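Single chain ahead, by itself, as structure tokens, in the form predicted alone.
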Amino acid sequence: MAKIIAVMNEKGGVGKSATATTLAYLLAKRGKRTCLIDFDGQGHSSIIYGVKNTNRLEVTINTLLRRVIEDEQLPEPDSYILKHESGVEVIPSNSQLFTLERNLCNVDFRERILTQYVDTIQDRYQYIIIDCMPQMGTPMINVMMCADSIIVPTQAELLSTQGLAELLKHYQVIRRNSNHRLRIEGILITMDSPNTIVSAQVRGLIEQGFAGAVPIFQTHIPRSIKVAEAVLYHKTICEYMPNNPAAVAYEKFADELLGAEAAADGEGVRAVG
């Protein structure tokens, strides 16, 4: 069964998409059968893997979420997962997910419609990222219900932090009621400008606030315009300049997210045995 994480903060411009599209490519680069879910009516992930015209889609994550709340049949996968030459598959996303929120309103069991869609391709794979909308309300609600972590992208700077504590209250919320497995990987610095007196005083300040509450990764990503650049190209910073510094920031976090997993699970197996 498929690992759940989503890249989430309630507030956009944080590198989010950029998070995870990028974990995304990383993970099937080393090996890792991994599908991302753009749960985000901007469409950011779904672009950066090259799709065009999003909202001429005809099938995406809201169509398919809409036959679950319907209970209608959902078509094969492999008649609409998009299967991206980094070895990425991509159910991808448009502007009609921002109706979600509406649809769902009267729906029993609203909570957990994404989590009954995800069960139908969770074998299918490793890994399942989840590139959410930055604002909280049932999608996000079912986000949290469906995923067994959660990474945190925040920009090195003060505004960008300040989502962090609703956010958290929000994890609290659905781990101690309803999602037990629910944890957070860490937050991820991104947009660091390490030489600045404001990136500084922001890692401290997150250091500070959080530190012993939520993990921090030790990686942080710095700025770069490539990023945004890559984008023109349909590409992770991974692809499009593998040395940038971002590239080798983002190829260091993965890493230290796959060595973090693997210790806990040594950890539970000596719990185990």
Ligand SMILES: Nc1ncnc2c1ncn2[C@@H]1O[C@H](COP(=O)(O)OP(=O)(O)OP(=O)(O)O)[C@@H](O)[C@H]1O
Contents of the next structure:
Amino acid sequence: MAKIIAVMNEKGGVGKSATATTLAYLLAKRGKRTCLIDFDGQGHSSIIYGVKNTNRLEVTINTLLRRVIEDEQLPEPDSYILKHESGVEVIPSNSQLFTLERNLCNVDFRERILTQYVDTIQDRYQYIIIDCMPQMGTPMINVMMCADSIIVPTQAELLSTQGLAELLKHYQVIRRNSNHRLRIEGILITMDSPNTIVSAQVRGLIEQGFAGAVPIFQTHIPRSIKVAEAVLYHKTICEYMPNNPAAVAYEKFADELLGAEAAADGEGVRAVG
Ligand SMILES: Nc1ncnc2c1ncn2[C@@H]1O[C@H](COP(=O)(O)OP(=O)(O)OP(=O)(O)O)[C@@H](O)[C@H]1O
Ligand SMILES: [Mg+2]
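Since we've got the form predicted alone here, give me the form predicted in complex with the ligand too.
Below is the whole assembly, all chains and molecules, this chain first.
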């Protein structure tokens, strides 16, 4: 069964899509069977993975969830999943997803619609990465009900850190009451300008505010204009310019994530043994 990792922060423009798309790419490059779910009506992950016009897509995460809501049969995954040359398999999205919140309004068990869908593809993969939309609401509760863990990208700026406490509150309620396996992998500082006063101060604030409650990744992703440039070529930074400092940092971040996972698995084995 796949491990489901959501990349989430209700603040916009903090590097969720850059992180989700790059992490999916790096996992696939390391031989992991990886799926990327674009769970944002802006369709940024779909665009980075080569979709030129998201409005032309026939099957999207929204149409799939509509079928779950209507209790209709789902199409065969191989008929709609986009297979990228890197090995990443993408479930795309477009602006129709903006209607999901409204469509879930009167649905029974509306917090579990995404879980019901993901259950149908979970055994195809080792990892399912979900690139989230920048708003809290029923769709995000669906993600928290279905995920094993959350990565929280945060820009190294004061205003970007302000949604973190809110996200943490939702996380704690859901973990306590419904999805007991959910945990936060860590806060990932993105678009960092190392050696600046603002970067050091923001890092200090995050450490003060959340240390103990939430892990913070050692690796920071530096700011590089090449990350935005890569999008023009429908690529992640690691594919576009593997030696760029942001690409190198994303590789280190993937090492850190997988290292922490292996250590946690080791603990589990020891505890059972
Ligand atoms: N390390 C970086 N250096 C420079 N630019 C970056 C970096 N990471 C992301 N960007 C750029 O910053 C912008 C916002 O990043 P991204 O789209 O990943 O954020 P997001 O949190 O997914 O945004 P939204 O909330 O709108 O979905 C994009 O133009 C992206 O290309
Ligand atoms: Mg995004």
